[in-house]
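One chain is shown next in structure tokens, namely the form predicted on its own.
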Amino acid sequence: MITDIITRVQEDGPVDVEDVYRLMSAEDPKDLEELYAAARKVRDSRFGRKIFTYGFVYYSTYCKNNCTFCYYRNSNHGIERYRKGVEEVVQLSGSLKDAGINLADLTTGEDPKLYADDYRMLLDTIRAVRDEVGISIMSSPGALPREMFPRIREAGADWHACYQETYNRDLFSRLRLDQSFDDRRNQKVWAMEAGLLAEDGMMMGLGENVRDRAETILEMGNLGCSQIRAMTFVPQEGTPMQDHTPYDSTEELKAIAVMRILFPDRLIPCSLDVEGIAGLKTRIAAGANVITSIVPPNRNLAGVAQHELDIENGNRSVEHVFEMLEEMGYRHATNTEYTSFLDSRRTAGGA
């Protein structure tokens, strides 16, 4: 079954949400390996040894939203915040460029603060990182108004990132309370009008089911998102999910898998911020092309789903990913080829 499926997808065959339904419904180790060794075959062949890297600056843990999974979520008092200036953003993006990293995501919750005076401060960070640094940019505010997104990318941001995590509507409703399901799914489409690329993620064990996941999926890849990911929900204290049952990866790497089958022309990240540097392996054998939430120690900064996993010891450095990546016959792309393949999306029309 899952040999038929995964030919059929290679042959540019039809799809459907029962194939994919499928394809995340394995069990067998048999057919996991069949799928991952497909999805490496798929991804090398596409992009080759070379894995882009993404340096992690998450600038401003403050947020108007109330999210039930998130440990930033606004009611959980008592934790410790911080906000970034734009002099130390700038700092912190030109140490990751200067490192050879490919990009710097900017990532904040939905501070009132960055969003006051017209979205001043956003908007000034962004253009000053722009500026002074010029390394790609991947904004990652939360959910903006519509006239937003031209604005945005005019500062000098690449991308766009908005992470939908499911695409069951009810279950959208109790994760991300008080919020437009079609305003968020709309981030990405706003941000490909404006000239962005955008990025969708999913997140897994949050109560959806297989089905779920494969409709997640074939949304996100269809939407037309140059970059879709799954990420593994972790419990965080002080959450309503606090006491939630965790999953194991094994899902996750599914996700990324059948991701790089249906959808190989796409960057599919794999995240230090699940399960540090001891995760790296695995999802990129599962087919992820990209390394996020790379985070220099020593700097007083948060991860998201785990915010402090592997960050002071230095395991999410840019010259430990980097030797990682050696030691698994891969290597870190230059910058050149990371703006060679924004060019190629935007003029395929990613963006």
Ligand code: SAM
Contents of the next structure:
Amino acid sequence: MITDIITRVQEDGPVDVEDVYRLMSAEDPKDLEELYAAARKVRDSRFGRKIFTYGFVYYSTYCKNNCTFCYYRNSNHGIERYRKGVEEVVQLSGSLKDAGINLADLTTGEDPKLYADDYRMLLDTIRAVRDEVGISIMSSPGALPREMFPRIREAGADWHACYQETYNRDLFSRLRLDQSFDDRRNQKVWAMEAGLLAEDGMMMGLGENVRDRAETILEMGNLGCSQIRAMTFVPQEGTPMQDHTPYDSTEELKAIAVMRILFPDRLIPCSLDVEGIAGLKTRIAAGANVITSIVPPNRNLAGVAQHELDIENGNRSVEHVFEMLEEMGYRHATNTEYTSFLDSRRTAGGA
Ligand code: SAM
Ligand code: MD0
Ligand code: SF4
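Let's compare: the form predicted on its own is above, so bring in the form predicted together with ligand SAM.
Below is the entire complex, every chain and molecule, led by the chain shown above.
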């Protein structure tokens, strides 16, 4: 029975991969509802009715890498790309802050122009947002060399986000072509050493099996990341995986709930980048406590998995997201609540 497993993993002591495997194997609708209800209970008792909110600023869609799942992979020639300068990123981050969003997620492909001249543009952008806006900052620039982490922290980033996608090494090598598994895993470790908070993430529906999912959830949590996520793979035109049959969101929802139950004090995103605004309610109901990938319309900004869905029609706008949260009986967290959460994680040793 799933009730017994939920109770067991909530008791003190190390959780073994077998239990996570059994939770991730749940399929009966009654079991799934029980899993989500347990996750909601854990989230509500830790965080109350408040949900954190992140704006997404994908400021360069140029990338030297060739991840097989990604629309912006280098070999996807002929697609539209853009790179935004420091002033525009400052302006976008400022409008997110004014609208009551807790954090600006400054995301890029591994863009050689941003990395040039000793990472000048990357560091300048973070520093300018810190100095001129003063919103909390997540930096998601891909994999960096170890010596960069103290410099990213010094420039003003609170977080380094870099997702392993899977802890199955063989699958990783088929997805993130010519990239080092260990280097990518170490991104999280090096970030925490430098006083940053770290985010790790997994993708669902890339060819992994249930055991891979269970192992990945445990690895991500045990590494000590303060934010952990799951996102369903969305096939992208012009990529080697364009004809892959997409999953529905069930595996992602299960992963959100299991992460919440196993790691009650972490931030777990509900990303609007998978199903657009239609995916908000189910993810919050599965135990997520931060809404990511809020994108303002009319700014010529793209998402990652859904580069257009719900952006220009305003459905991923701040106002619309806040309204939907209230309808569900939740509220968006204030910046004071968010920064005190960050402080509490930092004094916990970055773990
Ligand atoms: N370039 C940086 C990197 O790879 O770490 C940061 C941006 S990258 C586009 C952010 C994440 O988006 C990836 O790590 C992956 O988890 C997710 N992603 C990319 N393409 C996706 C897709 N087609 N479907 C779902 N998630 C995707
Ligand atoms: C999201 N599209 O939150 C963003 C992205 C990068 N730090 C996050 C995957 O869904
Ligand atoms: Fe580049 Fe990131 Fe896309 Fe990989 S996932 S191709 S690193 S933008």
